[in-house]
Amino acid sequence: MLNIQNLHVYYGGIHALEGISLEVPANKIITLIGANGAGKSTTLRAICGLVKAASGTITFRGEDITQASTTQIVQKGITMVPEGRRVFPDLTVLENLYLGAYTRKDADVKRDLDWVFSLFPRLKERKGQLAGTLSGGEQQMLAVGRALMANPSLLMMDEPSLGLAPMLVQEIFNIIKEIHSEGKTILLIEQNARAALQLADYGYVLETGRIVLAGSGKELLARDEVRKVYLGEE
């Protein structure tokens, strides 16, 4: 589904991202680990459009994106739950939701605003509720949703379980479960090593702007320096 070729990102005279290749197929969870500024984030802020490649492809079902704007990307299919989740605080859970749909034409939001509302049905009761007095759990689950809203075939996820408890944790990647058992493709970075590992078809690891690891996430479980670096194990 979607392909990343050489990719060099740069932000001022730092070489953020160089030369990374990795692929994303239809149906699966794919897992990026690493440590701060490993380049994470900025592989999916380059897939978005947000941070623009120096040099690389990025292509979406055979489509050459990489030069897309932001906007034609989210419409070709592809969608973020930014990492503090970015919720508009002025306005209420129903018109967040409503914002993440803004560019489908179709006829078929409210029946996604229904399986929004079947997954988080906390916010179903707080949905004329301002997102700006919600908890952070449920802040998150309002993120996930209004990305959802635009109906993307591949779902990225900056961080989903950064700072919440560890109940709230369980929870969304249970709910990350769900979503891909109804057909979506997840790109997934995540500060749990071993729950994204656990949870992704493949993974890739990421040190100082390169990938230096990559393979399924029971076999990235047993690398003795996966296990030592990211899971902090002997």
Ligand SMILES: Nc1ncnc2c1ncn2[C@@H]1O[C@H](COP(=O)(O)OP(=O)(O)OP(=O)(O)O)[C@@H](O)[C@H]1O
Second form
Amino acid sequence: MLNIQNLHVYYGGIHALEGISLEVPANKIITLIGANGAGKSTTLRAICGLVKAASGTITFRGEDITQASTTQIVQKGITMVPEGRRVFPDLTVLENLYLGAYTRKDADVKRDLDWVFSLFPRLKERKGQLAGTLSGGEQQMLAVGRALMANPSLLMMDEPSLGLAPMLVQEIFNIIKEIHSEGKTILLIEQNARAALQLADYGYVLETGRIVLAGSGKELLARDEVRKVYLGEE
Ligand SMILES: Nc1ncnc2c1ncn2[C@@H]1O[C@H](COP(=O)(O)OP(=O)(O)OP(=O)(O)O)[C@@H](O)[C@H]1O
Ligand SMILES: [Mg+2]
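Next, report the structure of the form predicted together with this ligand; the form predicted alone has already been given.
Zooming out: every chain and molecule, the one shown earlier first.
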């Protein structure tokens, strides 16, 4: 579904991605793990067109989207839940959700709103509340809900469990499973490498702008270097 070939991204003089290649097949859950600053968020930003590729190609369903605008990319079916739950604090829950659907012209927005409310009943109860007054966990749910309102075929999530209490972390992982079972393809970045690798069909390990390891979630969980560096085992 998504194919990245030899992608290079710079921020000024910083070479953040040094030739990344990866694949996200349809209906799979793929995870990217790596230390702080490895280039995980940059990879998602490049896919969304928020940072430009210096070279390399990004293809989505056979179409080259390397130079496409973010709006075009959303319309083609890719959305992202950004790092740090960027909801609009002065808008209500409902307004935030409808903003997620702003590029849509189809008639199924209401259907997807009902789906988001069934995934997150808490958001339905609080639909008139200003997003800035939601708890951290509720804001994370809203950020996921807003991304789903674009009706993406590929949903990318940048550390959705960051800063959440253990019970909520489990809930977010359950929600990811449920979203996946509704036919969405998922590209997930997680600090919680163990949970991500247990959930994912396939994973990539990033180190300072390069992919250093790749394999099924099971394979990566069994690798010594992954266990030491990312799972904190001796
Ligand atoms: N806007 C920016 N300007 C300059 N450098 C940047 C910018 N954004 C990211 N970088 C640099 O690019 C590299 C990759 O950053 P990125 O945010 O992709 O890492 P990450 O893997 O998501 O890390 P984390 O786990 O901390 O979120 C880092 O060295 C970072 O300092
Ligand atoms: Mg990041």
